[in-house]
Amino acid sequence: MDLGLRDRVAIVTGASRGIGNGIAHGLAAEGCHLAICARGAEALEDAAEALRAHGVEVLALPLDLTEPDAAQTLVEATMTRFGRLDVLVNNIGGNRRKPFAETTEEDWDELLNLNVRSHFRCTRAAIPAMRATGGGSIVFITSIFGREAGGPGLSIYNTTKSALISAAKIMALELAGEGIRVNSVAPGSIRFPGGSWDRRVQQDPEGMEAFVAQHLPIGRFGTVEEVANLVTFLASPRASLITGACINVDGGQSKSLI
């Protein structure tokens, strides 16, 4: 199925690994142009090159997302660069695991910085340039412990990534007659190298086949290709009715009824 993303042009952050960067791909491989931004200049620059294969256009800029200016700045460059801006995917994230009455006022300033507001000033920077453009489609990456509980010590990540949620359904109402969808979608365990389910298998192999067995009814975790095709359809003009939705990929995982 051709989703018609040639020639188009998005933005997606944290891109240079993980999640990021299998959605990166995922539009490359559909024709669309690309400014990819991350902390760190070389493995940015080389999931630049990596994108560029798919013969693309590739703006690299490493850019720390937490920082007040930083947002407008990738969006400017973007459309310096290209002159359009049709999808934007929020996917910058963190962590912060420990029980509630230990948090800080630096925990949660921390992870509400870089898990909210660097999503809210990408999205509130990018809007006018998808005015421009005539539309354009917004995705924000949450978690399914967005929609439901994710136990002791997620305090913080839970309650940011339901923010997203939250957030990213209000400004679909608000954005449907410019023709700027909105949606979230919320990945269950995904595993992928490098990352933290990654390192628990492998510190951990048979706790984690135990894990796989109480909670993953498909049987083993998801992949970033997984998260990735989903994205991809969400920010393409054949997925032109959905908007302020949230959309697990988790393989049966979580159990909200939402």
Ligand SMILES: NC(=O)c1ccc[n+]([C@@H]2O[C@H](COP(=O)([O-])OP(=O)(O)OC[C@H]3O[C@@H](n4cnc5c(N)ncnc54)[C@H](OP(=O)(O)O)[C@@H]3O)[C@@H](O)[C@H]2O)c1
Second form
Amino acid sequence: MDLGLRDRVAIVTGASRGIGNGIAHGLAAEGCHLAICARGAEALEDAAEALRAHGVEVLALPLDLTEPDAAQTLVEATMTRFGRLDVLVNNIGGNRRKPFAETTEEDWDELLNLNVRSHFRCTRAAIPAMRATGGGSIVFITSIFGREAGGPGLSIYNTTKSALISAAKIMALELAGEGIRVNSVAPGSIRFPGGSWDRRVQQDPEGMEAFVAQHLPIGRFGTVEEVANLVTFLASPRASLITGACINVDGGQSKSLI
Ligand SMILES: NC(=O)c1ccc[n+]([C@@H]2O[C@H](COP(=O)([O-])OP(=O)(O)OC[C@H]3O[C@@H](n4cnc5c(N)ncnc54)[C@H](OP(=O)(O)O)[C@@H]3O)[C@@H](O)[C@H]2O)c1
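Could the form predicted in complex with the ligand be shown next, to go alongside the form predicted on its own?
Everything in the complex follows now, all chains and molecules, and the chain you saw is the first one.
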């Protein structure tokens, strides 16, 4: 199936490694030009070079998206370079695991800024560019723990991931008439070299074997390519009827009925 992404333009935030990098490769393999960002300039440029092997143009912008002006800089630089914006993948995010009673104002401010407000700033900056392009697709990378309880210690993570799903739904309603689709993708436990699950497997192989047996029905972690396949489809015009959805990519890990 030709996804119709050739010579379209996508921004993927946090594409120097992990899920964001996998998504960038998924889009590039379909012929989509890219603007990517991360804080670490060296890893970002290495990622850009690997992505160019797909034959697409890649703009690599070392930016910290928790800085208030970075989102506008990202979108403006993309429009200056490519003159259009078809896809925005809001991917960056982090976790701060501690009991709710021990969380501080600083914890909440930092994680709300990283996991939620940075995405909102990117999206607000992207909407006029997508309007000028004639439509677009926005995808928020959230988590199955935005749809169901992740467990003790995850109050901040759960709250921020639920907030993305909630806001994305409203954005989808507001932007549907303009040809801008907005969806959320909720990964389960995704393992890649150097990622958080990979580190946990190295540190506690037996514990993680038990975790997989108990929580992952398909008997293994997910891969970044499996997340990228879904995001690439949602980014494409082939997903023209899909907006306001939150789709799990978790091998059956989630226990939620909704
Ligand atoms: N891995 C999983 O199992 C899993 C499961 C469910 C949901 N998710 C979600 O999927 C997303 C990606 O996860 P991941 O595991 O691939 O994360 P990761 O390995 O930590 O990668 C995050 C990427 O974002 C960049 N980044 C981080 N902070 C940034 C900032 N302030 N400004 C700009 N770039 C920034 C990082 O590069 P720099 O550090 O150089 O900035 C890196 O490229 C996150 O939203 C996460 O919550 C992950």
